[in-house]
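Only one chain is included here, represented as structure tokens and corresponding to the form predicted alone.
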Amino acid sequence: MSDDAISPLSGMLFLGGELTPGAGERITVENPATGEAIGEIAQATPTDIDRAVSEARTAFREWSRVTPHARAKALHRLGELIAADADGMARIMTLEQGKPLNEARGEILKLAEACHFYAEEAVRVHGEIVPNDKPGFQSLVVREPIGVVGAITPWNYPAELIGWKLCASLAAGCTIVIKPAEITPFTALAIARKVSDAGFPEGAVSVLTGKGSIVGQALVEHPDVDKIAFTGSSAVGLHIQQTCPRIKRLSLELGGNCPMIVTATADLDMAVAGATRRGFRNMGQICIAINRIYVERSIYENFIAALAKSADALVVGNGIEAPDADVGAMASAEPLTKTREHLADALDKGARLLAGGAAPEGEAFARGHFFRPTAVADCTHEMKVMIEETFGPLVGIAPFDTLDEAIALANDTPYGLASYAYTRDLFEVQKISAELDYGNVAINNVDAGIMNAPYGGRKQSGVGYEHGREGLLEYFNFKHVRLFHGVS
């Protein structure tokens, strides 16, 4: 069933500064809450891809020479246009992704915030004068935009995770070709319409729809794409790194499997609230979702009882019909299947089911990808829930006896994106923050990423940074200009 918000975007690409009907193979897009078809996308053809990259290259010659103040004004206009249409864009997102409408609207407003943040950063790109070892010389270090960016973005946050790349690249003077996830393409096309309205040069931004293995890989291999900015799984990130046919810049924000430590000194209510929010928000489909929790043994039973009650109290609903629901449908059958697999594995190996464990009952949930927020206790590192990223509404919990043990368990992973801890002991705060091997550590809160601080992972969780000044600098080359002027 088509929707008035989706119909103008169905089958479209964004090329040459406007929506253009695609000629490639059609792929159906479904509402994950109902299973109904809401539209289709056109698989971008090799001709489409070459056109987008060529137009981006042409636009780069113009856009890279635009003054930072002019780029900032354009980004501010984009942010204002997006915020003004937050309700309409949120509806598009909920229809294709499943999250409740109120949460989708919040994400659209965060996209607008990213526009304004990078608009302000655009005018603060400073160079340096480096001292020389001989008189009469001066060394200037300047920053220049990289060029054409290929952005490959996921389905869990289809507006924000485009915005971080789109806004930083445009602020730096780069141009960008975006390949959104095939199950959430319409949010990207809706953003592109705002780009056109904001007055960016034709070709500065393009959106190509289709499968990542075809369209995304074509951007990775394209000789005129200077940088790839990717958010997704570690396996795909490694594949991108291994299949670049030539040296190009990479920003890879990859898998998580994030831990939380709760010590006996923690505020138990705060810890439970934090675990509930970051464990189950967006149905656990967050790169920095809490996957596993380690609780000091003296408070273990109290914590798991409280978390079970908190998880069971969450309201699951169709995000359109229940805009204020706590959680909506999962985005597709794939993460739901993995969640069920990890739960079955944990229960088979002796875990104790605390909450959830099945889809909610009722006709309203019969055809969608729904699952109750689920918690299991008495987990070990023999269970997939503790050693793999579930990317679903499932949290595993285990007791610990010493802080060293908890830190060792938290670090026992190839990933290093985000970690969390609740404690009111200053020594524990310092030890945990120093010894957790993660790019982001949140103590007594679960907001591991904020817009004006660098956000990135370690180990198999990726390379490069988004957010903050550091996120902007990922889109620059540095140039050293050494000048002899003869003044001693």
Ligand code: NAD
Second form
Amino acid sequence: MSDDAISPLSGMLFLGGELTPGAGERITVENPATGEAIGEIAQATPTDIDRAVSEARTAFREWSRVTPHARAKALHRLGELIAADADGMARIMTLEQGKPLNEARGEILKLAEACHFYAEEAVRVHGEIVPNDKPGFQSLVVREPIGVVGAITPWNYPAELIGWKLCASLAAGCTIVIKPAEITPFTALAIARKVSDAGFPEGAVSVLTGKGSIVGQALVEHPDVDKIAFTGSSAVGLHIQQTCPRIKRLSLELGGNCPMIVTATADLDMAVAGATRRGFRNMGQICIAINRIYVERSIYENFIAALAKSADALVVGNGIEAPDADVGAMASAEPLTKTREHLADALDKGARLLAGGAAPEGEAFARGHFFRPTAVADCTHEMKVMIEETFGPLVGIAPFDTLDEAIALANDTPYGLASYAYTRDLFEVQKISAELDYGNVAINNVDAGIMNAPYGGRKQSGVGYEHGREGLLEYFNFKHVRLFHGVS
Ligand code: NAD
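Structure of the form predicted in complex with this ligand, given the form predicted alone:
And the full complex, kicking off with our chain again.
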């Protein structure tokens, strides 16, 4: 059953500055809360891909020469258009992704904020004059936009994860071809519709829908795409790195397995609230979700009792009908299956079920991908929940005796995206922030990423940064101009 918000976007690509019906293979898109078909995507064909890249190249010649002030103006306009239609765009996101409407609306407003942030940064990109070893010379280091960007994005934050790439590219003077996740294409097309109203050059932004292994891979291999900005799993990120057939810039924002340490000096209520928020928000489908919690033994039983209560209190709902539910449906069957597997594995190996563990009961949940927020205690690193990314509403908890032990356990992972700690002891704060081997460390809070600080992973969690000036600089080449002027 198609929805009025979705039907104008169903089967469309965004090419040449407008929505265009696609001719490729059709793939059905479902509402994960009901299992109903809400529309379909048309897989971009090789001709569509070549057209998007070639138009992006043509648009790049114009856009890279436009003044930063003009680029900023267009981005501010884009931010205003997106914010003005936050309700409509949120509905599209909830229908395809499952998160509650209010949360989807918040994400759309953060996308608008990203437009304004990068608009402001666009006019602050400056070069340097570097001292020389001989008189009469001057060295200028200038920053030039990279060119055509291929952006490949996942489904968990269908607006923001496009937005950071889109806004930084356009602010820098790059042009961009976006390949959104198969299950959340309509948010991407809804964003593109705003791009056409904001007045960017035709072809500066395109959206190509379809399978990652076909459309995404074609962008990775395309000789005229200068950079791939990818957010997704570590496995696909590695595959992209290994199969990219030519030298090109890669930013890879990948998976995580994020720890939280709670010491005996922590404010217990704050720690429980933080664990609940970052463990279960968006049904745990967040790269920076808390997957595992290490709690100092003297407060362990108090902590797990409080977390169980807090997890049980979360309201699960159909995101459209219950806009203010705490969590909605999971985005598809795949992460739900993995969550169940990780839970069964933990229980088999001796974990204690504290909360959740099953789908909510009732007709309203019968056809969607629903699950109760779930916590298990007494976990070990033999259990998948403690060593793999679950990407679902499941948190494993274990006690520790010394801070060194907790830090060693927290670092015992191939990932390095985000980590968390609750403590009120200054020594512990300093030791934890220095020794956790992660790109992001949040202490006494769980919002590891903010718009004006760099956000990126280490180890198998990726290379490159989004957010902040560092996020913008990912879209530039540096050029050194060494000039002899003869004035000594
Ligand atoms: P995924 O890797 O399966 O897919 C991501 C995107 O890559 C999709 O658009 C997909 O179609 C495309 N893709 C798949 N195969 C491809 C190929 N061979 N070539 C090019 N593109 C291809 O990830 P997902 O399941 O959509 O998202 C969940 C993952 O994303 C989790 O691991 C999560 O941690 C990660 N993630 C990371 C961040 C971050 O900032 N580090 C943010 C959000 C999500």
